[in-house]
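Let's start with one chain on its own, the form predicted alone, as structure tokens.
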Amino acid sequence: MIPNGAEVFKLSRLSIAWLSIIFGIVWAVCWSIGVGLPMLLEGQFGERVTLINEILKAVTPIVAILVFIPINAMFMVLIERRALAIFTVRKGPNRVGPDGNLQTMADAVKLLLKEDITPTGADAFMFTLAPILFFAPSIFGSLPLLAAVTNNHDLFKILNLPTGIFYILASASLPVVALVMAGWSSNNKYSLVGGLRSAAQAISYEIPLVFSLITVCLMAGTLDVVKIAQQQAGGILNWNILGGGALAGLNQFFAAIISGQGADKALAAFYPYGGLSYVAALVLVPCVFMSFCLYLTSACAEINRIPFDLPEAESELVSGYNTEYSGIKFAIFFLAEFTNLFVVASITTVMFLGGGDNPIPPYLLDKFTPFPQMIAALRETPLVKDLHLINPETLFATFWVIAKVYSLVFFAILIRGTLPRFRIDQLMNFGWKRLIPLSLIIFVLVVFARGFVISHG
């Protein structure tokens, strides 16, 4: 037997030093170039590169998400194999480099060097263009995320689109026509099982999902994701899981109290119905939260985890919409799957996890922490007056969302180690007849629960 506890701390140190790796890599890159040429640039031509600088600063986000998704992919399927090793009471990779820290890099080498086979009487322009349009919208729908998650810093304001919801959905709705398209075009009954059963799922298990986010982004009064994320500014009790700002009276109360002020008017600014608005609150704290789980289960379904994994389904189609993929072609299918976990992920921060915000209330934070003055004292150093190396509002909101999104990438990987494998039959049942009326009984309830309480929106 493992002792337990050495692999958890294995898996934290790992951990860690992966994620100073990536993001510190990520921010050099997006430092280089979106900061650092341009300044040299202006300082050696002056207004003659005004042009050049701006396509510098656009072409930014791609660069960063082209870099990040790679190295992101590696270490998330060196975790998921880690933990899923933990759990299960056995050792995980740990051969290659320190512990087997440096097995996936391995795996990706193996891959990228293996044949590209495409099989006999198989479509080749679409099998070719599969994994190409499933990955597509990794790299594109998540866009706008990067304004909500980095503070709308000043590099990723250009991705803040008024419809950033709407537009990360649209994009989600492309990778199913890539299985499609995966399963028909590779001559293969199993494939094409696998194809059309990810076309069943997705159908099923996109209504609720996209409930779910519509009751956000009613309670929020916007489709702006980086709104959504600032409307949520002012600690736990104002981040949409617990009523999309339904409780966000409590924290002016709160904050009342201590500074002394009138708290029955901090309460009735916020509740104007008395014990109305009081009700409504406690009818939208649980809708909400229970749309928080719907996301999380419905968008599970959509990119086909465990145990809604039924595309794949080895133990019945031998690997599914995938089954005849060989070398880069299967690389980027399993990229593109890790990248839409950490993408789902970053949506549920963003919509109901507060984005950046500190858990802390300010009138917590700012009497009882240093962060405050922590935050002044970068201010005032070189390294951000003179180099712009750090934005100390976007250091901090980054350690969160990092904080919230693996948090929830380590509670997928939880679930796969946890529930067994839905039959077809089950999966239908559970999106049809639960999922989607939930979800309609709780946008109801929201719509008129929301008019009795004056909401961070």
Contents of the next structure:
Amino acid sequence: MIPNGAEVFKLSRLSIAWLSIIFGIVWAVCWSIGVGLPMLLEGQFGERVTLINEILKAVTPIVAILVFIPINAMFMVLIERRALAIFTVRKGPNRVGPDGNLQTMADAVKLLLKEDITPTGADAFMFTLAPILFFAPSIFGSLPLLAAVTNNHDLFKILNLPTGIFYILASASLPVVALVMAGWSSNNKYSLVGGLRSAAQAISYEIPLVFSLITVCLMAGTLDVVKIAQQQAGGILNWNILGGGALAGLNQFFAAIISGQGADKALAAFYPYGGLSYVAALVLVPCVFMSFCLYLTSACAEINRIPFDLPEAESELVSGYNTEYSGIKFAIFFLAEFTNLFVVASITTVMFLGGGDNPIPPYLLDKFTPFPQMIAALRETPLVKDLHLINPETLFATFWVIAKVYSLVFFAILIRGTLPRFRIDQLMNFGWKRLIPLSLIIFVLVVFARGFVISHG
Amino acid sequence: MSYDNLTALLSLPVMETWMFYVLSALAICLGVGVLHDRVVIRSGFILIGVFGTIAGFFLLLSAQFLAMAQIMIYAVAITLVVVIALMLTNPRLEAERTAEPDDDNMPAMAKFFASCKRNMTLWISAFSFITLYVAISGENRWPVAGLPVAKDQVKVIGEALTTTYSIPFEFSSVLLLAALMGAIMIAKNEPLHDPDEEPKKAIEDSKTQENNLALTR
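Having seen the form predicted alone, could you now give me the structure of the form predicted together with the partner chain?
Below, the chain from earlier opens the complete complex, with every other chain and molecule after it.
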């Protein structure tokens, strides 16, 4: 029996309720702007409004993200505080609203109503620009991910870039500049030290982060996130976390066994060099798993999460780069931090955990469950046929993506509740002497082992 | 359910021309801002904007990969290093240097050299601008390739770097390695002689000055 089972039950109930609220709202907004309003306009005015409809469809993803970010951040703050309270055996927020569930709304209202102060001697222009530059990349940087997690849905097809993951990385590197800018323009020594620390940390941990993602791109043979997500379709053995497609042959082998034909041929097609190929696959599996861990570690450092939150170490630097910020500017910093955590979890989901793919492979699922019939029946209902309320192809993928992303977010919260903060020299030593050599070794191993196995790319 | 009309509208030549002029105006304004701004660190931050607009040019030329690389390497990493290096400079040295002796009774040649030395940056930038201008507006101005834009640009760039241009690529990496080693040598350089009394006093003076400055603020 779990000692605080009641609390855990309350937490899971709360998260399910909040997640349905968040994605219900986002789905409603997406539908009304992308599908409902164009349909209405076309019915009313005919061909004349085609351009307006196309513009409406093009802005749908941006509006969806803009609606999603504040609600999601409110949810994540609440869930983080409650989960941390459970880990450290405390009560957590329990005063505002029923059982403390309205705490983050009260916080948001407080932050919006607070006076916006610019300190004396601060560089006012840079001081205002820094939160904007911190927040904007997390909006437009996550756009290709939307196309990837919805499996190139019609509304989000426009976001599909051929250099997807590179675009995401480039925009994820922009906030560092904003942190240095915020630290310098605040005219405060603690802020400046916080900004410089974040720059040093981000530059050091960017290298293992990029290397771990390059390893996956090498196995996939493309930079396009949509393609990477689509390659991993078909069960947990196809996911990049297990060898980046090195086990795809095994998957085919099992499929052949189930269907009862050509089992030996499937293995030979994917592992053409006999024993050498099996050795290569055995090397690839731990290598790519380690680069998954490397990615999570260095992404934690990149977005300044505990145990890498040196830039805002409150015991040393008051609050680091955002010491002087108040009111709406502080709120923007706050929003962007939680959004970055969400973006990192989505990148991990798309790159390593198969995007919206079901872990149970289709040859098992379709044989023993009536899911295909369910989807076919769903396609015939008027809700789908006439109103396009639900897309049956991406309905289950959506649930899987949400489950995977929020599990990773919960994992980050768990780490926050478990590990103490690094010291700055430990952080640098860990980054330069452990993570970077490890990522280089993994990269070289994968380059050589990849030649012996037929993988995704 | 296609975006044909909107994409057609966005890919009109006149749209591209307008975007080019907007981006170049922005780039030139920001470049002037970098040179003109009194606060060195702020001009370092403005440099990010310059590199960002140049990334916009790459996007206009449908070189997506290069635009991303421009943002990731130049606009963030290099500018960040520049800004941090600027924070290590001493802005007071600049203020002290302007008080130079009046050189009315110097010979004309010496005067000319002194002014050259003072305006070194100006001359270098003028020289490089003229060189670039001559190179660009020469006999065969812009050789326009008739080839269509490659579908998989990353592949094209990678192949070019590892086959046609592999030797320059390797040379540049060796050069960067040498620069890195040189930087480490300079950073680890121990002082050849013990600092005598005078610099120490100067340092203390500057510290008190700094404190006074902070107090008046």
